[in-house]
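In structure tokens, one chain follows: the form predicted on its own.
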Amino acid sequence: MSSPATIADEDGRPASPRLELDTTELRKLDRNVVWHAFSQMSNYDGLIIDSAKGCWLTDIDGNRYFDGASSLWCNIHGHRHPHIDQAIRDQLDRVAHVTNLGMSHPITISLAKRLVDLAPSSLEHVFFSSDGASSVEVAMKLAFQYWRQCSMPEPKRTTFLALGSAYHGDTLGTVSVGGVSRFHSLFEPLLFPVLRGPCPDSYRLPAGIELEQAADFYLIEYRRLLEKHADEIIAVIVEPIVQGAAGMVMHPQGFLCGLASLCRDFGCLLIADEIAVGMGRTGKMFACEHESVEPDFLCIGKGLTGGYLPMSATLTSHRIWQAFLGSHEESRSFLHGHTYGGNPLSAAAALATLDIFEMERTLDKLPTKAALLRNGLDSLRSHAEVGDVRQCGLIAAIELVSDKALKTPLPWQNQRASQVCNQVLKKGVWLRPIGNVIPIIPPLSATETELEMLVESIEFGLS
């Protein structure tokens, strides 16, 4: 019979004392009752994590794993950080939830101000949601409504311009602007049409184009689309600098600021989806800062609460805000909301997360860590299957290919990256692949020793 799942954690406290199920029953229920995201449940066999501390996860059998994916790219300061833990405890002594429909809470208001102070100066207003996809959906709906009630309405603007291989979430609206066919093609009959430009990929460049020419090449393509369709376009939507679910595709330098310039030239709004790349992940608090871009909408989530609680935010400008002001009879309000939008517990975690950036000088320390990770990963380029190693801040990825010279993708069905990640797991490191790309996204709090161990484990997995 399996042992009870109430093992002691590393601090000597009983782990999950409320659980009375043994490990065998937990695994059975996890495979047959819990429906896991992006998973084939007929052969599902995932980890069951009982506790965590710092950058390490502990499963129900007591095995420890370095969290090399930051618990899906959101845990930035480590698990059980005392400052975030205490902030949530303190907030529990006040109130756990207050609706933001007709009321608010001081800590939520304080968070909104803090975000506005940190964001590009033109972003002065904050709409809170519960997850990244909802944040992007809010931006899309705000942009659509803006053109119908701004001072000079343009109701013919009914189309979004999106990037090739984009991923913005799993709601029907965000799937419509997404471009990862494997995720989205099934739902095509339910989706609205969008304009789509090329994926500005720095690895798989168009024939005859060198990296130094890539930004200009892609921008010419987007200019052509805007020249033809500008009067129809509500907004251009972009994952700044790095396209996450596309396989950590890195944009050529200058593409983002060039795209923002095109939006200004053609009078289109710009939505920056920073759910994955914001909150310090690229080395700056917001990825837009790398090219001094001020979007009309900035969407943030994932790391906003340090990976503790669901929360996202859509920041926008006073220009957008003003279009929604008016009398009750004019019906100019934004009729959209989320039950837990602006939740005080989440807001407390988010404020504590922002505190830690300052207290621990997180961004100041990132260049050294990023350089160490880059040097380690560069040593893996000689491996026969490693087609590319790419990195921005503490976002990195290894792409496996069948032919390095031709950059021929491995078929996603062969699951080679999954095989590598399974080998890496034997070394006590958890990574989650995307097709045949291995994203490497450790917490920003990872030590240099942990990063060295991470690279060594990947080297083992590739061997």
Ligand SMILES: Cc1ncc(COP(=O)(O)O)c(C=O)c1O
Given for the second form:
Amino acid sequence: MSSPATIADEDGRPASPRLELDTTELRKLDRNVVWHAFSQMSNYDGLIIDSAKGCWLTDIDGNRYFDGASSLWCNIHGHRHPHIDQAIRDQLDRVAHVTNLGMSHPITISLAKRLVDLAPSSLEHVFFSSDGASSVEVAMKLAFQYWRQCSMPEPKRTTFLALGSAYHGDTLGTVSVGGVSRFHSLFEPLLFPVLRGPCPDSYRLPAGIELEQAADFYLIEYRRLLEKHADEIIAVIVEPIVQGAAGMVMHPQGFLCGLASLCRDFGCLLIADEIAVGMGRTGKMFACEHESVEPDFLCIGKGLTGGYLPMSATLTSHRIWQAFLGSHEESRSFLHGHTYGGNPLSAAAALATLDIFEMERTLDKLPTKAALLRNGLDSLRSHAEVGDVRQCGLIAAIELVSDKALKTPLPWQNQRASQVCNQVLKKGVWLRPIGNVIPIIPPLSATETELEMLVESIEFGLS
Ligand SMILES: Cc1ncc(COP(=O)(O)O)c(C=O)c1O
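In place of the form predicted on its own, the structure of the form predicted together with this ligand is requested.
Now the complete complex, all chains and molecules, led by this one.
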């Protein structure tokens, strides 16, 4: 049944007042004109969200859904948080955009200072971009240029060492360092070669290796690669602690600090891609803090603006910064930039997001919430198809398998995880599967009651 999209939102306001299209027309246009990311458009049937508040999304028919994927892992303090809303409105009354090519704005400068104060102490400079992939590309290009301009140049360094099943974004540079074959293999002819180590997986351990030995096992392989190629490697690039798009693969404890120490031993730079795991997701503001790692580059995005506006940042050290200083004739500048890098509206949202971390003691409250989620999800382990339940902070995932003992992955083609998520949707919870893995990534502001409801809904979806 077609109906005008005029249902009221939580505050009693009519939905999207500017909409003249009825819900049937909207669905038709959304299927036939809008090209959705990571979606098969021949049978596309996604929700159309009209408004949101807290952890809840309301669609154009007035149905409410708990945002169990944090709007693709970026919402932190809930939707329409009054403090972020006000910060954006206040900024809008001053100026919406100021280019960062030769100009700046106080709010962007304040954000840079605040990020530097929060990040590991050696990171003292901030390059702003608009999305996660760009911030990783910035780190990669800065690292490449660094070796050509540092006091003892090493121009033979032309390759990156990346992890198995890595995901760093969808631009060609980040796809080159990526290693999820389902997403990346088609583009192989367009990519530059990289060195690749194993994926340090805590669930599918190598034969004969116990979890406690796993970090060392994987690090031996990384040491071997570094020994052989140290003088060719620009940087090692890693998603610290959890590899998101690989299916929330959790690294064995000690892998990250072991990798950082190998980088130091072999004189390579370390790029930490915290687009997915940064901004409190894992229980610390930055995932590198779990193992006291200070990378040469720290890439953050997604939750940086609380999930409100596009903004990402590449933080780096004074050592890297200095290699780019010089006279105009020396041409040492970083000739790279994004139109909206450092955008003041985004910066206002980011500063407000950081304020809320303090005002609401978000990280102090996280262990209790994480424990509650862990206990709830643990009860799902006995389900016949659940091969693994894994979690770090408020990143959790359930992996469905066809044989629990052998950990045989269900073929992604059979879309079992999608079926489960469709069932969960009937209970009013939105989750977005990756192959046969169901990521569970609620906003950090989710209440204990909401987390209990989330687990109950997943249980229903699996039954
Ligand atoms: C680890 C990681 N790096 C980079 C990206 C790319 O970020 P964006 O989609 O904002 O370009 C993502 C996105 O999911 C990610 O998970």
